[in-house]
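A lone chain, given as structure tokens: the form predicted alone.
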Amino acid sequence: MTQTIGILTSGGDSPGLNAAIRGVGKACQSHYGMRIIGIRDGFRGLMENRTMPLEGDTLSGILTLGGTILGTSREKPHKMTVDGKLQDMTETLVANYHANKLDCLVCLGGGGTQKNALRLKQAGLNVVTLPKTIDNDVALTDITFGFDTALGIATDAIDRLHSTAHSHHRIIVVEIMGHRAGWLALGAGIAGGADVILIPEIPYDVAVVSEAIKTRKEKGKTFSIVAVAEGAISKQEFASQQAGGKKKDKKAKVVTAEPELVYAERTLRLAHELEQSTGLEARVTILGHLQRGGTPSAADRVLATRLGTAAADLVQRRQYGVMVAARGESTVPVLLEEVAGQVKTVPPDHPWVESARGVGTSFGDQ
């Protein structure tokens, strides 16, 4: 009997994911013969029951394209928004995966997806994920697609910003995305030769920044490049955090605004106590969504493929549950109960850090 699938993108956008919807899509097809179903706007199409069918052109012609032709969203089947009320839909999407006649729901997505399988899986039903994110903080797999891309977008604006810098003899921080990991800050900051590097997992001190620029200005070098992950802390914002005083903390009240404007409220505050302390004028660059746009690299698009493919694999042998990993060249099936809720952060040892530091590169720690 022929099998059909359903697939998905949810969260936030990232390079790679038609790549990966069509590495998913042919090798379903082609090698195997089944019929695939694209559910559009993540697993809020799916409770809406809002279908398309993925088959002849359609998958033809969107490898090098950015974005998702299925559209995208970040909402959970267990919180989902109806007559402006946070519902549990969970059976409702179950109810629709039979409605379709579906035998796997392959859902494409970072951290927050492979929680929302894990529960669809619980629920009874069959799931194949794949690890996206810019992040690349997605547990167990030695790489997620998209973060290559937004690697290179994140290195390029850094490269453009030195002339400026230069020119002007200035401090220009730019904030790079990766609220709870620093992956991506700190390889564009490397291959973009940033003078100082900041991230969520090795607090800094506003003080020894300053002193690092400082001593770059006594060696002639009028200019200095920061490199923040938008998720970087200070110490003392950390130790207030570990103390359970953010509530109390009059420069955290805006922890209930929106995320972005907590990160760039941080980065503005960054910048201005640069300037005050090294007396060289600063400037922010917040690159935001830009990182997440147009075409994926290719290191991306052979990664999504290869991961994609590799789904198809799994979902002909029925193996259900799993997400498919990348390790090394190769692909393997990790159980959605050992990725959900796990976080990849970087060790403060990692090669990464320590061949920054070697060549000089401040993490405002010491």
Second form
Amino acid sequence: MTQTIGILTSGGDSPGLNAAIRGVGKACQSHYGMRIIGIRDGFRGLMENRTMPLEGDTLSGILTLGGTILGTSREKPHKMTVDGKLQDMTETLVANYHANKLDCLVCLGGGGTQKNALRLKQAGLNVVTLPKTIDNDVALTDITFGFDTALGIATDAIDRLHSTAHSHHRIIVVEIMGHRAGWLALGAGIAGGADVILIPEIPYDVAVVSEAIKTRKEKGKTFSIVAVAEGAISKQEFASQQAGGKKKDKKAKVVTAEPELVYAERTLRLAHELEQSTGLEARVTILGHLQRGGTPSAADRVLATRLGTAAADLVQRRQYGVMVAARGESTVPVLLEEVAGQVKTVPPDHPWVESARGVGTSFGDQ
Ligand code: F6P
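Moving from the form predicted alone to the form predicted together with 6-O-phosphono-beta-D-fructofuranose:
Entire complex below, previous chain first.
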């Protein structure tokens, strides 16, 4: 009997999502003769039973498009705001899955999506997921799609900031996305030749960062680029968090609950402290959602297509409950139970870190 597959995209959008939708959809339809239904706006759309057909030409011409033709949201099946209240809507999602006569739901998303897909698996649904995020922090896969494009954008930004920092003899602190992982700041920092790279996995000491910049100044290099991951944290704040956050210093009290404000506040404070301690003017650039926009890189298009078609193969074999992970040149299914709840952060002794140290980049720690 013909299988019917639903596809949704969930979490923050990411370049390569449309390439992945196309990969799953075209392989399912033309290779295996399955029916495909698009679910709009992630798990919210499944709860509200908002679908769109993905037949005919809908999957043509989307390979190079940024964003997601399906729309996305950060909603969780078990915690959805309905009628002004947070409610567990898992049963409604399950009912709509059956109402659409789905044989499998393919979920494209990052760490949160893997957890939500596992919940649906536990509720009895057949699910297959793909790892998507510019943060590259999904466990058990070599890489996630979206990361390469964002890496290129952030690197290009650092290149451009170099010439203006150089002309004005300034420090430019550039904040790069990545949530709790430093992959993007580390990669772009290395590729863009940042003088200092600060990542969440290696808490920094402002005095050490300042020394690195002053040493450059003494050598006649009167500008510096500091690539700071949005989750980067000072040793002092880290220690305070480890101690349960009870003994936060006065400055930490101005930190607000919204993550992007927490990040921005830390970044601005760092720039201010560096300006005070080095005597060089400092400016801040927050790259923000620019890093997620626009057309995917060639590498992301290839990766998304590989993962998408591999998902179709798994669906055909009725091998459900797994994420399709990239491993070298091939792909492997990984049980959702193993990937959900894990975050792939940068090991502090990762070869990228060692290489950056090798070319004299400071991580603000020693
Ligand atoms: O997970 C991707 C990501 O872009 C993170 O790097 C960032 O912290 C977050 O999403 C921003 O989320 P939002 O788009 O909801 O502001």
